[in-house]
Amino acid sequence: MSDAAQYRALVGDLLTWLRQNETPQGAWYWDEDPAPVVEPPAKEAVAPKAPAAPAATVSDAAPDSPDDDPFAAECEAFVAAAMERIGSHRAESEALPGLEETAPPADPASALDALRQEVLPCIACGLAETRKNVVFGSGSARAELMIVGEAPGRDEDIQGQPFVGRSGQLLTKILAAIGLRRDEVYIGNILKCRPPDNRDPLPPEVLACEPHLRRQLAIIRPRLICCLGRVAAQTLLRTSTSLTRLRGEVHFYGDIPVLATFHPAYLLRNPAAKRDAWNDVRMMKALMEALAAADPGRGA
């Protein structure tokens, strides 16, 4: 990387802190951190604040301008090039392959919540002989964002819900930064119940639990799945290829656009890559705002 592009990143990264450093929601970036590489400026040598700003945004969170911000520029790439994949895929796809094919719900949260009730005894796999509390999903009925992880850990098997540890509280902190809510996503897993020493979901249990997945998408209809994960990812996009390729690319899951990034369990161990899961989250919120403005009779 030249002087000049290093120089440029190095902005960017100060810019990012002092903006994201106004809110709470901006914290993520930062906290959580046991051996930061580069440590933030002391709040003493900062500039008096300005009035402080409203909840972040991508656009908040970000530099002003493209010169300001070299991102920008590839994320409008990304966005131009991913919604040109998604209208062609969708031309020659037929309606949600894969998914249960009915209308939506009337009311999806009844729904929803009917689903739950039949999945909860579930004795599909071997898991449901070690596991504490099937792990359904939480968040709304409604929502245009589903994320998807591989599994549930100890404290979500504890509480029965995803993502509650300390995992969870970093993706609670990152949703928030670009201005989202838990309760406005819609939040599970690949599989619904906790593998023994937090292994890799094997094919059987996969192939046992999938199904429920599916019938949760087909009522929530979301716009947009987001993969934490090279596990989540693989599983859910049946594919070998490595999380760092599936990276910054939309593929889809039937026909609904998905998009892959680190899980926060990975990047409490590696806050290095908090970087680039930041540029992911932001792509991420300009595909979904960039969906909705193409169609908004969707998922409402």
Ligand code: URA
Second form
Amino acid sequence: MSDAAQYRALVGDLLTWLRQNETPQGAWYWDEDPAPVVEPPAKEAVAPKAPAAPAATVSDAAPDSPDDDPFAAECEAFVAAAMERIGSHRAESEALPGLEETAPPADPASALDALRQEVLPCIACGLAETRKNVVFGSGSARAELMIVGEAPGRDEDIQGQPFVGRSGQLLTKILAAIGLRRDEVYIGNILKCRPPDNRDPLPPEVLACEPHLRRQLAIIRPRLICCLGRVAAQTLLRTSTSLTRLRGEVHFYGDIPVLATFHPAYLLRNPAAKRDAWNDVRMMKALMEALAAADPGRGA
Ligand code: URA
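Having seen the form predicted alone, could you give me the form predicted in complex with this ligand?
Below is the whole assembly, all chains and molecules, this chain first.
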């Protein structure tokens, strides 16, 4: 990329970031996407035209009435198909050893804390030599949604917390846009230690680290896992299928349903993908609600 193009991309990113920070809680600034013009139903065709929405936000893009929302029908069809798939998968499959075969802990918060203490001194792979901190994960031990990223970056390595850098700030906004706080979900990564120069995780590192993730999942027992980005999704699901094909379909880790969407770092570099990401997270939220309605006993 030329210097000028790099400079333009940087300024564009900065503007997007600033605008995202200005949007109110629950709304998400969509850089280039104007709010969709919602045509009034035919019977209201004589009503005066509503003025155009001034800014494009998540709340603009998510009208209250499902009748006004062209995405609602797609979302409903996705949830119906996903629930059917989840039902048949559960009927057919054996739970992954180490996940559902163990009894749920009486006190998940203490169990997770004990696991954290066990994992902090981990030296199971070479990343132990270069990391500053083990980034175990953060959030509720009773979370219904577990977010899984790739691996800690520079900021996370320094602070020992997942998703605290720029992409973490966008993740916080994405969650807020579907009514979730970070402390209501659980946020973790495939790898608990930063790979040097943020390179992709290596197979032996994934192999060494996965038992920690499985034990976290066995304690938290989320209703749903959401993988952020290609590397997290392909690694967790052990597939080479592209993220494009993984998105919009329900997959499984043991018997836990898994969805995949873009990594927030990718969204910062490619704001045009935010509209698709917004659809992904709305589908995720709708699926969470359907799973909760089907099994109301499993409260957060
Ligand atoms: N990117 C990730 O995948 N995980 C983090 O924790 C931070 C950035």
